[in-house]
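Next up: a single chain in structure tokens, the form predicted on its own.
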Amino acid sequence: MIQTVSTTPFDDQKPGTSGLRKKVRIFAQPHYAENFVQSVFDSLEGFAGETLVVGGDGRYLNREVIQIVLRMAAANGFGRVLVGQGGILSTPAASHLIRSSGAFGGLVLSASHNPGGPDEDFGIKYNVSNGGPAPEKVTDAIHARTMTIDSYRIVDAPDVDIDSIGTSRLGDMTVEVVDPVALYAELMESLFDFPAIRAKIAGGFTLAFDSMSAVTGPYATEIFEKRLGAPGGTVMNGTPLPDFGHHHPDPNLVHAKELYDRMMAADAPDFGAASDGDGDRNLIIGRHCYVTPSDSLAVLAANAHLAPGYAAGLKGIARSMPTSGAADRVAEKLGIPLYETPTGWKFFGNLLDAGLATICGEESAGTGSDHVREKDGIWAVLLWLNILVARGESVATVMADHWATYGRNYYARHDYEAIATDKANALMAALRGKLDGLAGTANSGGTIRSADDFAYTDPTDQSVSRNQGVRILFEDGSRVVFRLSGTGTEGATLRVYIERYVGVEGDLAMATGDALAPLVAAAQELADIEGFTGMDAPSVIT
């Protein structure tokens, strides 16, 4: 039976780039994920009878809301669901799912990278048709709805079993209970040259994934140990917790330590990689070597062609504004068009839903490509391991040999976390109000070429976006970028962006530290960062 509950809105289900993020206490509240669900779907028009995904990274509170989700798309008019088993869809295969099924949409359940257990955070996301995030004007109108929402509509049913393969009826309405990992992996299949890579693990070839005990634990485990043959044991931390082990599920230097540890370890595996709470975002760690995320993009561009999926070569490279200019330099040899977008995989979604592009990536450790509409860790991973096979080279000397070709831009993220807002927004409202006389003026980072606020006009439909970010470039090619993050729970994020451009015949064997510590000192000079935010140093360095 379809019950409508009145309910009063709440004011604080505006959703970011990645959804709506909240600790679990608050989503726990009542009515509080019903009004965001109903919200959503009071938002999207032409679902009756039509396919809804639904699906989450196994955090706290994932199996109760997708419950709360199954009886509400049945009382709305949905016609079928697909879940994952026991509630499991890596953002990735979500995606990938709601495209090969023709699905309307889905909610995806997931505070990517943020830590999970009931004192933790937790997130929903809404995905369009394509299978990527939901653009600007979706959020919008579901933010809008939120603030007048007076009433939901959910069935009072039972559980749906969730924990077995196959179909069952709620109400009017089929729920269908879905492999989580096997489409996806056929996906991966599809592009990679996996007889390949099977043979040089065969040869003695040695790697290493850290899932975080998070999404990707069998999804990596079918690939890596079941289909390319590498022995039990290589995916750890494969068991998907609640609470992620206690694990901060974040795929960077400081949160996977124990990986980073392995490989600069005498006897290192060849390889290692890990992925975060979701499954879209990698880390890539040769022996001895570690891989940025904008090098890391670059040299996946660069050497595509390498990979059956993508033998035809890129149509285009996209990289959010933050990340480094490396990629830039790969599309110019390339001769094919660089996209600097905003913050946000819905900006790149565009770009590949037009042909314009075919890998994008960001700083923050994401990737992909056109094969989904999200970016994606193991995809990552397998192209990392696809061209180190063709090439028949370690990542380090993939590295050397990128950094003698294109040169090497060093760069760096700090991030000063759980700041209060408005000491946040303070510091970027008086940073914005020094643009306009920066440009010529000289500090610890050098002489200043030209001083900005991000804007991005989308060539797909061109719509714009401001503030996206205040870029600071200099003379020599270097840059600084202050912008706040929108994937925290509590407080603000203030990230600055480092960057230093040296050229083929510079010194390409720097540490990174050391080549960058004039912007460092530069980027307190411009923003005043201890005085706004009583922070010495950043919270993490990656």
The other form holds:
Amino acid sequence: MIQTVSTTPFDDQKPGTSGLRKKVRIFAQPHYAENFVQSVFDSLEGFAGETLVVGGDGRYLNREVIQIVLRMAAANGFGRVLVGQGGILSTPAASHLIRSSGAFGGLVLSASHNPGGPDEDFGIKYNVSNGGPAPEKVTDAIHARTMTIDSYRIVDAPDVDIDSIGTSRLGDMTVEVVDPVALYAELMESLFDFPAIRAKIAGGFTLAFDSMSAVTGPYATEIFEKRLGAPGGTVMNGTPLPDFGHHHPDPNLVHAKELYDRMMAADAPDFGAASDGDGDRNLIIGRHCYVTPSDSLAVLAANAHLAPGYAAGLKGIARSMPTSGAADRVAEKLGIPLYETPTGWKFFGNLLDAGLATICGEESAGTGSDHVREKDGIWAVLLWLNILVARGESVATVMADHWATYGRNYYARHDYEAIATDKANALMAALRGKLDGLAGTANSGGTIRSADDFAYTDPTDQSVSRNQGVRILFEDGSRVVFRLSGTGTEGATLRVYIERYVGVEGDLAMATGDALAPLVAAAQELADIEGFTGMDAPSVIT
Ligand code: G1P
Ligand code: ZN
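Next up, the form predicted in complex with 1-O-phosphono-alpha-D-glucopyranose in place of the form predicted on its own?
After this comes the whole thing, all chains and molecules, with the earlier chain placed first.
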């Protein structure tokens, strides 16, 4: 009953920053998902009889593609597939399941924070046996295979019941439907002081967690409401919906406005947080106090030792290049190394595997540690809670104390969305063309110290990744970074990252917009954003 189906390549299956992401209507074309899944399998060796993990964030097409993956895994010789009940696995839970089950790898079905629904986005990402996203050499091989593929293998069988926990057979393969939450919740309980957090909540500490109708609903309900005793209603939008209730499941100040407004109200809870479509991002807002992701990484790193799982201290900190330098100062004070990697979680995996770093983070609301090989939204929330409980302080006090100790990295990201791809490429090419002449020149942001296109050499395998973003560094330590998004599904998005450091003697209480205004003007000018795109303001500021 194994069928070999003839196919022809699609020329648009190059994995981006985080797997292959496309509109649902593209993924739903005949053979489209099958071609990609077969290209993944064709790029791997030695999985006969081994275990594959599969699950996703529940978005539109999730269940259909899971059935395809199951049939193709059976036809290609996997011995066992572990699938989350209902097709649900958050990205960090998938990572943990791959690691804890000794799986060969996993397919994570998600387009992360992008909207879901028949006219929205879908995605497939392959994760390797360490639980992390496939490194570039694997994604390059997958892409090469998508360009030459001429057939795929699939068994002809009825749909597998993925809603009931238990084991069934599909051809020669075993399918095990597992509880998506239990193992993950146990892992969290092993890292953090649940009794202390529980006691604090019982004593009146209040929190709100917005699951944004996405995958973290069941995880958050189990952990915050059941295990930590927070009252019902603490988890907002806790039922995963295929279209995320028409919302954009991106935990930032634009899309998590409901939470933001609640946290800024007079009767705000003590602590607020949100996660994204697939559960790997986090937004942290204290009562009347928003924490930027870059600052959150720094605070978590500086205080992680207060949580039982990190009591021995950190081996190192890693951050993506566009993430602010706030964590660098913490690393310096702790006397541990700081690694600056390109954008995308896949670059952290080697550092974590080699024991070089313990905590990693990105400015895009991603933080995580060596407990899995993905960023992890609920983990970040629990570490924050553990720190607040151990310090007995509010988010606002912790932040003020952090800046008073390390200085403050004022920071914002400006996204210019839906730019025609040729215009975005022309803007980047023009900017790259003038990099050599910029050092020593001045503009409204100050005098430029250096300008380059970021390249990264992985310290563990010496692999080199080039063209990872244009950096303009100013004499006073301020910085403007330009890069194009690698996760979009239509047109191009220009990301401009703006950062200014103010030392402990300086003004630590400015409004971010005011602190960054001269650099924002410099960025417009340097890249002639309006000239190339016609946009005189960003679409989203985070
Ligand atoms: C974005 C973020 C990046 C993150 C990725 C996946 O990628 O900027 O930090 O790792 O999503 O969540 P980008 O669209 O910028 O390529
Ligand atoms: Zn995500």
